[in-house]
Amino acid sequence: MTLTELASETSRRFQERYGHAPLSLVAAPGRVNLIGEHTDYNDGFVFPMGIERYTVIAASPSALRRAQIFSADTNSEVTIDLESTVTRGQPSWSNYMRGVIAGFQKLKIAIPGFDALVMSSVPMGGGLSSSAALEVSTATLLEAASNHRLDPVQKALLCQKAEQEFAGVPCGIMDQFTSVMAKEGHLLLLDCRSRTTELVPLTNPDLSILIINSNVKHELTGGEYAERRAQCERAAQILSVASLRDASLPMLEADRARMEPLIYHRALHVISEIARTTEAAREMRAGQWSKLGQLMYASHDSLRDDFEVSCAELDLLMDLARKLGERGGVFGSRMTGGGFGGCTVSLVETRSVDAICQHIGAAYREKTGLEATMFVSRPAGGARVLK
């Protein structure tokens, strides 16, 4: 569904459930990261864009001092008492919203009671930031309801904290920043240390960003994500730097003997990935699609071999894309997101999209017995109030 269609359906479902039309409609996009994986919590660079998949919330004020929220995607409801300090609870999806509400409470922003219905077209567990889209859309709704607009950086950080404290995921800042600040027709080169962004245009109609969902689900609260983050912190400690952003490959090689092989390989990925990301932004500005594609392949190889967050299905999708190559309309491909399942992102020729999807879909089905879900997205704008 387009954003307009999703908003219309969310409004319809709200009216069906609550008996009247919603007063407010807000939306926030998911994101795909073209390159720069597991660099955000190492103070590095990332290169994401908003995608044309959104979480939409329809809402109206309530006389009661509580938030009554229905999730159309999970067919479940939660009631959150706004008179007391909001804490974690069930169902699990509500914690992303609870964390944002708690963040507003800490800022002493009065939140009026409301009824809400949530719908999303962002695939869950696909590495496309369905959680950030829910958090940022919640924050956007609370801004409108309280008539108190946050600074965009403050808003993104509040949503990041919600995910860390209420969902238990020690995430970096990329997902929430992109959902807040994405701009139509552009990727964001985000410096995760300074929290500054540089817009890099992608408006060439001959190029498309193809996202392929392996439909293998991952669960980042299983400990793998936190384990990788701790390993990166250990490497930085050995190298005597504040974070791996401050390290270089010569520094890493000089101290290799002091590191366990596993720690060395984790650091090797992060340090090389930060360099690849800034180089990728330069190649995109210069229109050097082949060079950009090679950086994407190198990123996947590093995530598979050094950071060990890929899986057989993601490797297969990337290999199928790489074998098609530029003759088949593929410039580059890699896994995207935290890993252990989810999606690949590929830079492809627009005219070849249908043929690429048919070839990869059939080969993936034959080798795995699974159906891959595919869609093309232009760079989408960030969170907004629709009504």
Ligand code: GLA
Given for the second form:
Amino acid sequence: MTLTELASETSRRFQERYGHAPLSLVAAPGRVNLIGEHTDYNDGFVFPMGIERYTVIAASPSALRRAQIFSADTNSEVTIDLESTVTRGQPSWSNYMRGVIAGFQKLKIAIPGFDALVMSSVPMGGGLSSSAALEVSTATLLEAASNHRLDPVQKALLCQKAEQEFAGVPCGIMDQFTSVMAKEGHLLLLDCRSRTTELVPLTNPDLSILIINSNVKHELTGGEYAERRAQCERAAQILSVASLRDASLPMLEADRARMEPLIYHRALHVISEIARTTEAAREMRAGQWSKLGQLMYASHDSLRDDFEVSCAELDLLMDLARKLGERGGVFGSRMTGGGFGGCTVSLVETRSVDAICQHIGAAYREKTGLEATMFVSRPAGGARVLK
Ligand code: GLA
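Please supply the coordinates for the form predicted together with the named molecule, as a counterpart to the form predicted on its own shown previously.
Now the full complex is given, and it begins with the chain already shown.
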């Protein structure tokens, strides 16, 4: 479904529910990260892009000082009182929106009452930042409704805080930043320390970004993510640096004896991944796709063996792609996002996309009994007001 189709469907559903056409329509994309995983909360680099999958919100002002929001995907509704401080509540999806509303309240930005309907084409829980797309689309709606534009970095940080405090995930800045700042036709090389970005074009029609959803989601992830983050902080402490961004491989080796093996391996992933990420951006700029692909495989291996956030299904999808190799049209492949399920991202030749999908889909089905879902996406632009 294109953004235009999704937007008109959201509008139609709004009209059906509230009896009139919406006054505003906003959209924010999901994201895929090409490389640079679990580096954002270590002040490192990430290399994501927006994807052509969006969360769209249709809304109109209401006379009452409350937000009435219907989620078409989950078929559930929430009413949020805007007169008092917004807190966590049910249903669980509403927390991403509650968190953003609370962020605006903290800034003392008056939010007028509104009726809204939300629809999304970002697969939920697939590691493509469906939650960031909901947070950022909400912030975009509130900016329009309150007539108060936030600075884009401040907007991303407000949404990150919503995720941390209302969904309980101590996430980094990558997802919300990308959903706000993504640029059509470009990857973003984001320096998570300075929060500055460099745009790297990806417009060659011969090259495609293929996203494959394993359709598995291993639970326990909340705790595991926080645990990884704490382990990285521990490693930085032992190395006497503010964050692993300031550490190098020689420093790590020099202090190896002072670390538990597990902490060493966590740090090894982060330090090597930060280096791979800036190198990958260079290779992308130079059109060196084979070299870029090798960095993606190395990233996967490191996430699987040192950081231990992959799972059997993601390993299988990556292995199938790797075995196809360049002769089969695959330059590189890796798990993307937080891990423990979700998607792989692969850099492939456009003319081989159908054959790759057929091969991987059949082999994955045979080995796991599961259906993988696959799609290609060009780099999409960030959040915007459509109406
Ligand atoms: C999740 C988090 C991000 C980032 C990735 C791993 O998507 O929300 O901040 O840490 O995991 O790279």
